[in-house]
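Here you get one chain, nothing else, as structure tokens; it is the form predicted alone.
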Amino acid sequence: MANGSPARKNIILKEAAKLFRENGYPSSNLRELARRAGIQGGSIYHHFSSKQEILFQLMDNTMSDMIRRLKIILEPLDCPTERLRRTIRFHIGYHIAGPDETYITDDELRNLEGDNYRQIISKRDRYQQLFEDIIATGQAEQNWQISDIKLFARAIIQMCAGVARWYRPDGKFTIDQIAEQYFTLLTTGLMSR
């Protein structure tokens, strides 16, 4: 790993995430990379070895992010119905919040190679275990009915994420109404009828 001040490197990888999304991490080159930065070309390579090792960090920074910050929302909760309703809050207003690192995240796997790659699907396993564990609890202490637990975390998390692609500020419904609103029709299919 290449050296460099946080503060350049955090510009790099923020422009990484805009560059990625723009015109694919494949396409993408670091000379224009660099460019945006407001640094020379080769300099890049004081901050990052590769453009995998970006692609690698801001993957790994986002998840690694998430993953923090869901477990401090979820930390002072008990009730499974109130864990998820501030998970599907948490992460449409993630999304919505960064949507180039997390759509760099979410679409960009295939391009990470060997550890890399099984170092991000470890921590993706990590983010939605925590999906999966209060799923789980609301079906043992709430009698949710769920007939595979891993299968609609996914789904939640799909759906939640997707909300980025569409969503405006100045749009007919808040982040809070919309996952409001997806946290009702979630759960009116969970709850014993």
Second form
Number of protein chains: 4
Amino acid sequence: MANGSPARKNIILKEAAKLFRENGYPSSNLRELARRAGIQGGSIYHHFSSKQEILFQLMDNTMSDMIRRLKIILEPLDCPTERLRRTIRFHIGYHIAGPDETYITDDELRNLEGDNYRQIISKRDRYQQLFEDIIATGQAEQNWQISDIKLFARAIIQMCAGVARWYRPDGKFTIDQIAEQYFTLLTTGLMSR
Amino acid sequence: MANGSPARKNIILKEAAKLFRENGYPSSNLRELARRAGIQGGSIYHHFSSKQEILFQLMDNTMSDMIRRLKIILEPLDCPTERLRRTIRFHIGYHIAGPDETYITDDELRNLEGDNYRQIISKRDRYQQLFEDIIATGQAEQNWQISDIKLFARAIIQMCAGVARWYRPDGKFTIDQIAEQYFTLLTTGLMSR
Amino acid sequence: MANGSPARKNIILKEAAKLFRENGYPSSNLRELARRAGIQGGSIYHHFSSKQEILFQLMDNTMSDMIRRLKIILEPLDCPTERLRRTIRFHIGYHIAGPDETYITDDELRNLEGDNYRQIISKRDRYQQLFEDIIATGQAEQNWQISDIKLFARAIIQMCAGVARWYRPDGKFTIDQIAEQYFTLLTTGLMSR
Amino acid sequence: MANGSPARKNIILKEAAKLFRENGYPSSNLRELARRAGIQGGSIYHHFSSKQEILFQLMDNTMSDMIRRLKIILEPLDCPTERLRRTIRFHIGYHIAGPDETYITDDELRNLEGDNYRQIISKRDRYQQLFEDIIATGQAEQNWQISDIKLFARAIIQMCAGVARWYRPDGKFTIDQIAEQYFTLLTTGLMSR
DNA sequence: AATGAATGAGAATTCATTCAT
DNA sequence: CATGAATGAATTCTCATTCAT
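Now the other one: the form predicted in complex with another copy of the chain, given that the block above is the form predicted alone.
Zooming out: every chain and molecule, the one shown earlier first.
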């Protein structure tokens, strides 16, 4: 039960990300999701055991993918400044590339139940840990001015994720330009010269 | 347990803020809200014409209050650095001191309909404008390094509002300490000395 | 209880007739009725003990008035033809003069409960009896072609009452003209010469 | 007690006609309708999008059927007298043979909303036109005494439809007998000889 | 895998009625 | 007489989920 062809399943996940972003998870309805995925309401249950399961897989896939990709990017890099720059670039870029999925992953935590909640929180912490590690190294090796590592990691993640809420492809800046500005703000501050 | 009118209305608003924060607006139900306000489900409609109306008044009151309060704080201040520091302090503090209302104001925009949406967006823009003005002055008078004022205003608001998502009264830092660290991060950056 | 000043009471009855005609009795709501009568919802209960009571008094007043007036009209008349003519004239005229009240009286019987229903039915029968008596006399004295008195009485009443559903004061015919045409139709038929 | 689709839909319509006639449309409730149709309340919405939709389909089906049937009856007939006789016979018969549906079609017009209202009114006018055509021909070819065709058509329809309000299958007359008496009343009048 | 009718447990909302003031 | 907040039961409608076909 609850396992269909991967193609159809991915279509459903993709459409679910869009739909959940439009309406929020609780206000999204499975018949509409099915319609967008080109099937009937009942057929969703051949691919997922419940609405909750769809939300969970969406968020779980996204978190796993983010961790995996960021690790690959960071692997060859040593300098904490460079590591931070690339991390910020990745975080912003990923939020722009998959705005539906990241929006849901950032915003629908509240709607995860029990174990699903714990699993995603755990992956989110693992992702944040990557930021914290960089900051700690910067602090140790390059004397970055950090009073509290966790606090700064959270602040950075939160701020950069916000980009997905207003970014438009036809806007004033490219992703790289936005990332660079955020990086500069975070590293040298408003008042440095 | 019976009561006059404006008092009861305010109780409902207060409880609605809590309830909406706990469950989100769409998942909150009016019978539960009524129970918490000490009345029966139907009685809510003596004070509000609909569930949507409750959300709107909540957000509208909050946005108006934020604008009003921030203006009062800024009035006697001239130095843009000091203005920014106090603005950040206010923004974070307000998101924590009235955490339910502000959380909702940030997160339930999507659930406002038509004209309600437009009205709140307009107030939110007016609030953001206060940030932009400060940044513009800092740029002009104190040579702050800002490539795009709107972008930075958004980034700051986003980052500070995020505090409400993890702040716990029994946590490591006071509101003032958190605000100071955010201010430092934004003004001098991670790497300044 | 349930007995206020006659003036206000009559205003309520008048407005109720209009409102019930617009929406039908079940879909009419007492707050709206109160509003139109210039008072608050709860105040209606100083004049009537229930919504049902309003409907009942409306119909009861109307039926009583119709019987009383028709009797007065018929009293001095002997000739059954003339009696029928004047009866039709009265029936149509009354339905046009008080279209709201008569509409309700004709159409809301279904919504009367128990004893109220029986009382109104009884008055309606008494009113119909006036028609039947005329027809019976016409049959006896003037050889009217009637196979079934009750059936014809019903048919006449029904047909004439229908006028109130389409009559407009600015229409093609006066009340008297309409009444005369109905009278002619009923007395001489379509094909007489 | 499970069932395919068009059958169930027709059961619902049939039961709705009965229920609406018993209580009127506004006082009828869908749970009761569902119960009578052998399903749960919510299941009605598989077949109809709303309560209003049920009323509309009921009236629309009925009006279409009436027009269609009356046309078939009239087709082979030439003589306007005969056409009128058969039309009256049909109109009364249909109001009795399908008493629930026709009663509703006469009485629940007020409860149709917007476009539904306009559509049914338009069909009702088309039906009435069939009466008017007959009367016009009678007037032209057989010198019927008609001062206003529309007025007489309305009067006839109103009168005949009224039969459904008092007819009882165990009553004194058959449908044919009632129809014949109405026809006689209308054609030769009370006083003709 | 897919369908689509059916379920059944809510949800928001309405409203006649009550009653303390 | 009038108010208006409160009641509480009823109503339409929604929707995740099930399941026979």
